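Here's a solo chain for you in structure tokens, the form predicted alone.
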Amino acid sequence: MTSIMARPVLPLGRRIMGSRSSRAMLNTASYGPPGFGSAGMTIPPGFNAKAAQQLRAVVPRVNPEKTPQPQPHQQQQPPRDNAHNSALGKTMPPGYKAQVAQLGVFEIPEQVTGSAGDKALGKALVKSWRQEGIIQIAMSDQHRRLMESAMAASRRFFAKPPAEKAACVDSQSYAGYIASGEEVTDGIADYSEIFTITKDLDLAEPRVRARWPCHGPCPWPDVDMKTPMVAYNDVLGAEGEKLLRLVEYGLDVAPGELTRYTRDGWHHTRVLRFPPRNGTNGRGKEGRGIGSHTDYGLFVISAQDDVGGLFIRRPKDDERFANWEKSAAGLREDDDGWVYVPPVDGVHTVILGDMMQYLTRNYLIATPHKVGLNTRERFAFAYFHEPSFQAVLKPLDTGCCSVPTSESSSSDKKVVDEGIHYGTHFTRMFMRNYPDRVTTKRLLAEDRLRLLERPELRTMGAVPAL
């Protein structure tokens, strides 16, 4: 007999240091009326110049004496000259043609309190996502230190002998090592080599003992990798929660409308290595690191080294999709219209996922993206800020999300009425991506998918009675 018991909720907040540095040489554009800043960008509706001035300045610099300093309360914008654009484009993988993104850099405050500045920043973030499909946020000094430590651990791990890496697999979770060619996108093997970090649950944990799908230990190779990765994930989790609160302000929905879903969130990270294009094992498509796809959760905070490879598609009215209804894998992969996102030192990039699109009734759109192989190996991190595995999500019906902007997400009225169970969505995405993995085989052999229908797997905070 199964019963439902409440699980205590742990606080998610962490304090983030505010200073940062970057090699990017950026001009400025302000959130104010014409004449307030260099670009004269208008304030989001409902705000005035005084409120907008509460936005904190981003000051990326290498040498404060030589780099022109921005005025306070501005979002940094890059210069639009052809020479700068050409320099950024030089890192693009060979064989690709794409427009080069030139993105501003937002700073996320140490605390989100609901001030007029927070609300204006939320509006600006939402506007940028709707226009560009991606944003850049400045790393703090703490972020940079932890990212560099995690990057060094990543390089050490991927340099290990194949047998040592292959031993880092768990048959119950999708955590651990994924060999180049094991992941599949739209039926084609990807060349990415990955270590996936999911919620690290001991074998004695009640959900693991109850055989909940995807629940189990993270098979760390050693403490030298675990320690820096956990520390980096912790600060990204805090950053993700602040971003989600800012998105609520940007959408004009009540505080908690989104963050209520991330209590005990199914946050996870993919530690990535891409081989050079001439160093693959021949299992995939020439020059392709990861095929075109959208990500399955709320949003992804990423960091990359100085070897470029990331491409995105901006939101377009004639490119509608709903990955929870029909797979978007392979979407327009060989079409024109891709935008190259060059590596910029000192920033995280953030793209939106399926569940954000579903929750906002297509007001915010999941960002199609892909990765090309370059002439050198490339390392990156992708942190997924996710709902609880047990959450059943329903579309928002207030603020900017009160009226669907497209019929694609509401074409199946049953899906909208019943909501989407995130645990089922996540499980099916991973089964599709890793059809031959030991985890997928065990899920099917032990008929664990049927457990996803149980009430305790669809009630946030519930645990199984053993």
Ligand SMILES: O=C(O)CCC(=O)C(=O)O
The other form holds:
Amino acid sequence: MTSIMARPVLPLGRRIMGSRSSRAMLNTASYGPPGFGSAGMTIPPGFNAKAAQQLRAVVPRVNPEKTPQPQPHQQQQPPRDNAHNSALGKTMPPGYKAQVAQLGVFEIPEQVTGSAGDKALGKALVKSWRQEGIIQIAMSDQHRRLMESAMAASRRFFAKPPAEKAACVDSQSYAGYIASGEEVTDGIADYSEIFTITKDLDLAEPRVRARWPCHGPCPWPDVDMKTPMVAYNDVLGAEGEKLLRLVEYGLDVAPGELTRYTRDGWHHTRVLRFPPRNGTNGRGKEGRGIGSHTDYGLFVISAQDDVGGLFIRRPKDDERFANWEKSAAGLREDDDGWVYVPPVDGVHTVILGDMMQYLTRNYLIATPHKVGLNTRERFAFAYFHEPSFQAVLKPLDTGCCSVPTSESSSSDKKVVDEGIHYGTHFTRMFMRNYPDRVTTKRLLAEDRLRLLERPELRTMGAVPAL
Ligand SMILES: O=C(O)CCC(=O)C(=O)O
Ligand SMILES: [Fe+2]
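The form predicted in complex with the named molecule, contrasted with the form predicted alone above:
Next comes the full complex, this chain leading.
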């Protein structure tokens, strides 16, 4: 635990960026919030001073060398009222019991070049995910601008009459509107209201003509929604690619070992609205927005408004699961041990998905998470950075991941030898979440699942045989 207790250090002369317009050179800095997780953490390269200052405003500083600090994963549950009354915990949805995450903020450079700083940053990101299950990264000014205009578009869309929203459905893709109560997690209706954005492919596109599962148009309501969403997604795609390159450095694997899978990645976004807990349609479970689950691909970059609702679990040795083999939905939903992720202005959070866990042989674990309903309606975005639909992933066998971190089912020889076809995993997850959607019905009626076995669907860049 020396590194946890170590005096916070910042590599000499490391550039700390506040906003792109107000950069400062700092040689040292200290940041030691009390409580959980990041207590007395070493400040990684890329740590953002401006965002940290916002946290300092609400997080009293302590000297980690003088104050006994809880060790990660053995931390004690604070009494519920303390958590709810703390500065960061005061937005926690009522009725929930959780620790409150206090996370540092990483600054992702404008370009990842493979410099010593990039390598150190990659290691720090990986270390944080292994400890906390989540990282926070600073939004650039451009991110913030595009996020805000996408947020305004989301509010406009969800305020439309139900019939107008319900018309935004496509029978071939899973893109479009999902009414509150339509999505199912672990057999229980979620209250989230969603607009899903998947690759927008018109009917003449060869993969759509060949009836590949999940391939089809995105049924946008109008350009007022489409334009800001596409712009925001594009910058998140670029950010995701940079993060993935940093993860390669963090894992000590060769450049390209992960990014080779994301050429034409099946990235998608969930634009989310949660009703206030006293304003639901009564179809789900009281106070539950989305049930506990893991997401499917490499990682998810999220933004949330100031309301609050997201909870995660930290990686734990005694909690092992492999969502691609057996559903992790509902996992420990009502148990202790959840960590509330409070809204912090100007950051994206990043949690890990199933495919990152599989690729790294459990060195990095998909982050279980759930959403609670609050007293006010809540808006959020979840951008999924994914492998190509056609990618067949094989676990890494170099660097940090050359041996399985634990004896979970992902060390199953058959799964390792055959790899995982991402498109099949995605299709199965969406069919499970939307059993009654027209897309699922058409997929089954036209026996499209059969196509997932075809060689062109399992070869990146291959084109359909028409
Ligand atoms: O609302 C959030 O912050 C997360 C939503 C989520 O977990 C999802 O869309 O899969
Ligand atoms: Fe999720």
